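A lone chain, given as structure tokens: the form predicted alone.
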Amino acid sequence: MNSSTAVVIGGGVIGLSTAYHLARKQFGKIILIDKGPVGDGASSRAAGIITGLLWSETGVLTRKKSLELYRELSQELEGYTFQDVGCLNLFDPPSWKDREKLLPLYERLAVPFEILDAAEMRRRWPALNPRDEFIGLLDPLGGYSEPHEYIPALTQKIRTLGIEIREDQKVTGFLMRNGRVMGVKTAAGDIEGDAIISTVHAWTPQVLEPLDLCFPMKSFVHQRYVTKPLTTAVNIPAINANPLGGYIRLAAGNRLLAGIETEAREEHRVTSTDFHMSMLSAPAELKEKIIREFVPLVPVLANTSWETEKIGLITFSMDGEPILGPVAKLPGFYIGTAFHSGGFAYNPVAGLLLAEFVVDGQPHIDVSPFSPDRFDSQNVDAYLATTVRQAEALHRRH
């Protein structure tokens, strides 16, 4: 029997998934801690869209596995179903040139896709009316998850697997022994562990400050809205509408969910672990902007109005790729963060990869491009010294 202890910091979907996969690998004792309730941060404010058609080989391989795991979880978790409606990635002619270069990569990695013109998109989904110049890249394996279904279902599952969840416990420091991270300090007392895994989101700089760890991460405010129920049923895929700077999908109860970027808005600097995403706000005119931008694409949107608004943060690394894996200078310490706008999409595989690093030493997918050790310290300092607007960050949507 494994007598080791793992401490997972952060109760969002990345932390929940990590704890789940550690338990599946029979690691030993697993403690998950969060400064608030589980799922109270960005995870509950996510769009939940997932596509496997990303921009790098590592991204494609990891998302391919993530989609497999979502389908397995859909069978395993009570009260959760992955909505496999496909994911339609829209491009205008200029942006299509860059994405078209990736088609050989998708073919080589056996990731299915279809290229659709506007007429074909209208034929398949009569509720859609894309501009004539739009190109659609359909991921037939893509889709979405409802956060309000997935988070409690996964939380309940890990409880049944014997994982201890400690909510409302803020990490205030770390226990060190001979250069190795051996646990965490909290207001409720110290927690020792053989593996410490940080999966916190925008609070990462503040949480890791006692370890003298600094990563090139920037956070941006993002907002998404859900309509009142539609009067007629609508059939559309999940849509990453890149030319419109946002996305739209179906939501529970015959609703629509849509989100949009605020390109001119500067990064949001989190300065304290006391920060909560309820402190964020979005310009009121964004609701009208979404209607203006998206009604031509999804005309039925004109027949309803917004019912709810959720505002959170999306977090990007300097090169736009996630930060995931062990930290070489701190044995016993692992991190998974900066999943751009795709934390929900990555979470099944991110948890598996982190568990494999902890238990097996190496994951089954080479994720060295995600390594926390890939950044040059001078470049990190220079990047963090700048103030970036969202339009200047690498565009990474789900």
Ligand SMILES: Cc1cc2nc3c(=O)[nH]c(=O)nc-3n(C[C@H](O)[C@H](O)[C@H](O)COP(=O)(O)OP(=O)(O)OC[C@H]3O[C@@H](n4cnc5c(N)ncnc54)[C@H](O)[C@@H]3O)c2cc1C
Given for the second form:
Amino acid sequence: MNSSTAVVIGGGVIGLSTAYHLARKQFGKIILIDKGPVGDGASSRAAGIITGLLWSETGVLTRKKSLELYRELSQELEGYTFQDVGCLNLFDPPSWKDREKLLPLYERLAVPFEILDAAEMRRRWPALNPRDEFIGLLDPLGGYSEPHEYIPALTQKIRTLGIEIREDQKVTGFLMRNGRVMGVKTAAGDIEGDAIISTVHAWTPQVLEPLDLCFPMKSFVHQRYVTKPLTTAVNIPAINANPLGGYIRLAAGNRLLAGIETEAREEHRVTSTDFHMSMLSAPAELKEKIIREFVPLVPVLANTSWETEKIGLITFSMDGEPILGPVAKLPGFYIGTAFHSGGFAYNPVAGLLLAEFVVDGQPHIDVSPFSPDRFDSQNVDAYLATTVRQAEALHRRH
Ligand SMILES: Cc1cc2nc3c(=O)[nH]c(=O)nc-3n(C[C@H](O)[C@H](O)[C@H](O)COP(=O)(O)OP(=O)(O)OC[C@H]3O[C@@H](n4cnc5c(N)ncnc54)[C@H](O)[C@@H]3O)c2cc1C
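Next up, the form predicted in complex with this ligand, please; the one we just looked at was the form predicted alone.
Once more the chain from above appears, this time first in line as the rest of the complex follows.
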């Protein structure tokens, strides 16, 4: 048995999954710390939609693994089921041009997909009424996970694997020895560790300040809504409706869940480690905007009204890819962040990759395009000095 200690900072889905995979790899002692209860950040607010049809080779390979792991977790976690409904990525003719170029990549990496015209989409899902010009790129392996089922189920699992979860303990600094990160400081005392893994999402800039570590990432407010129950059952896949700037899927209890982007909104800078996502707000008119945009596509949405709203932050790196792996200048320190609007989709594989870096020294997939060391410091400074609107940041959906 390994006698080392790993400290995972952040109890969102990335931190929970990292702790889970470290335990599966028989790492010695694993402590997961969150400043609130687990799932208190973006994870409990996510729509949980997942597609494997991303835009880079590394993205496609890692998501392929995520989808495999979600199916395994569905068997393994009590009270959790991966909703295997497929993910329909919608395009209009201008946006399809770029996506069409990726089809050879999907073929080469043996990732299944189907291209559907509007008539075929209406035939398969009578509740859907896409515009005649829409092109559907169906990911038959995609679907969604309900955060309120997945997070408690994974938390329960990692407890049974012997992981110590410390809630309501904020990490306030780091213990250093000979240029190596040797642990974390909290109000309740110092915790020594051989591997320190930071998965604090939008809090990353604040939390890593004492280490003089800075990554080119920006946060944006994002929101999603769930309706009251529908009176009749409908069958639709999870839909990334790119031409409508949002997404829609089924939700528990015969409800619909939909979210929309706010492209004109400026980035949100987290300026304190005490920041909490409950401090965010969304313009009231967004609820009507979603109805206006999505009723033509999913007409049954007109028969209900909104019941709940969830608002959180999504984070993007300068090149749009996640930031994941060891940090060369700080031996013993690892990071997983900036998963754009797809951190829920990435979490099973992100946790596995981080655990592989810690335990094996290298992961089973080459994720050098996600390396924390890939950025040039001058570009980072220039990028962070600007304030951008969401439309100007590289943004991808799920
Ligand atoms: C409205 C919305 C819809 C979304 N929809 C989707 C979707 O459909 N599909 C998808 O894949 N992704 C989606 N996302 C994105 C997804 O939610 C995130 O990418 C993912 O949850 C990030 O997980 P995380 O563990 O990195 O972050 P978080 O869940 O935010 O976890 C970070 C944790 O760190 C803790 N923390 C912070 N500072 C400290 C400290 N100093 N000490 C200790 N702990 C600390 C926080 O309390 C928090 O619990 C959505 C996001 C939003 C907001």
